[in-house]
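Shown here is one chain on its own, the form predicted alone, set out as structure tokens.
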Amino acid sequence: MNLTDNCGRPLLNLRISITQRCNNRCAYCHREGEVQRANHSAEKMSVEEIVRIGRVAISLGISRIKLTGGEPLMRNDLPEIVAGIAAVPGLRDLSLTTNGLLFGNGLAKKLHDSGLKRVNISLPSLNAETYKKLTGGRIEDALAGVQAAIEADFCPVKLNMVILNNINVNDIPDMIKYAGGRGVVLQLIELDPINVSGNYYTAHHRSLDGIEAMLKEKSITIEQRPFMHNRLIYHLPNATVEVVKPIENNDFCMHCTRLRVTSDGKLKPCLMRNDNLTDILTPIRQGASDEELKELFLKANQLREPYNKKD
């Protein structure tokens, strides 16, 4: 089965937020569009509930799942979640977004052995002072996490760098060199206005147009990802750089293939909206069948529409 929404966009990817807890405090974090953080003292969904949601999604042809947060590594039962989803027939890709700080002590390898295929690691700067200012964490721990991911053989390892005007723009050349030297992909991400104040966005938003012009000039080849918002990948002589334009971009919305699950168990059709959620966790706890859960997915899919429609 291949699901499409009313605008003809296929539904291929599911992002499941498994916690809102985090050991960093990045001011630019959009928290997957969740307005309020969940209760920090406990997770909202159990391993079994998360795996079941993933299994139902896969049965509908949604073959790519990403585990997000918050910081997913904060959950001690993450290996069980990964193993449960990875065992579902029909899954094509299982990945994770993380800050990487807790990848030590063999956790990265354990997750890889459990079925996790690739990771995106948030790394806004290589400068220790800038990294601490932005995240509250230590750059040494972040870089150790990157190394652990590389040694665990995740493929690919991607570094997510949110570009912030007057803070880390000048760090881009060093990040390109660092990523290229380690065989990982650098993702440059334009700041979006979700869950940040208007003043913060005005002060730190920086268009990536000029940076893309530089990348285009230096690239050997340029690749387009049609099922990932038509974003471009620039293959430089010694590095690969992917550019993620903001969600306000019409092209981004018109080529969206995602559905989200919030940390408290609601299907979320659009990163930008919280007025069209579909509760799936309550029905699960009330004994709903898989067929009934599929109907909830179908409902959520029909609520998907481009936030920024073309005229």
Ligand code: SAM
Second form
Amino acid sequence: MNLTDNCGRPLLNLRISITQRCNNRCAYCHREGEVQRANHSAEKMSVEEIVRIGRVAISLGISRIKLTGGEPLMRNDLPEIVAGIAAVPGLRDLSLTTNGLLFGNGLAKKLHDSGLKRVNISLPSLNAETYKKLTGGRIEDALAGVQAAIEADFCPVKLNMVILNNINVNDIPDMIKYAGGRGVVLQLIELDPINVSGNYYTAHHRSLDGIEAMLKEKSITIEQRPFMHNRLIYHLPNATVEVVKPIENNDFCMHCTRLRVTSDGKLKPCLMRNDNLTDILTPIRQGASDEELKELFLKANQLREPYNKKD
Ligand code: SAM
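Having seen the form predicted alone, I'd like the form predicted in complex with the ligand now, please.
Below is the entire complex, every chain and molecule, led by the chain shown above.
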């Protein structure tokens, strides 16, 4: 069974924000589209609540789940969240997006053993100064995180590089080399305007069209992901590069198969909007049955619509 929205788009993916806390301060961060709250120190959803939301989603055919944040590794109970969701029959894919800084000390391996199969690690630059300026963190810790993820056998490991004009565009060749040399996938991401100032966006947004043209020229094969925004994956002789181009891209939105859950337990149909959320955490705490929670998913699914669409 698959839910489909009013535009015929299947609902296959759930992206759950499990915390707003983060140990980096990325200048470009969209915070998964959440409006920042003054007090975001405490987790809003318990392990049981997150796993229950995952279980209900999977029972509706939304069987690919990504954990995000904030920084998911900040939660000490992350292995329990992973194990709880991984044990649900019908799950097809469980992944995590992280800055990787806390992957050392065996955490990557522990998460793999708990049932996590693949990870995306944010890495906007290999240059220590640029990395520090962009994220506030230390490049040594990020690279140790990438190494730990590789050694923990996550497959694939993807490196998420948000492209920022006048900051890291020239780092792309080094990133391709670095990723290719380690057998990990490089994901180039166009800057979204969410939760960044208009001035920042104007100064640093860069269309990825020129970069894509270069990748196309060097590719041996090009793959398309119809159930993930129709993204293209460029297989170069020594590296694999995926390109994420959301801005004013009808095709991207027409092939969106996602629903989100905010860190305070609201079903969120679109990264770009906060005017069509459906609270699921309050009903859970008021004793709602699984059938009632499924109804909330059906409602949220009906609220899904492409942000960019042809007139
Ligand atoms: N702390 C984790 C991390 O660093 O990956 C998870 C949260 S972060 C918001 C999730 C993903 O969003 C990262 O891959 C990051 O690169 C991407 N991202 C953050 N801000 C963005 C923006 N303004 N435009 C596009 N992607 C963005």
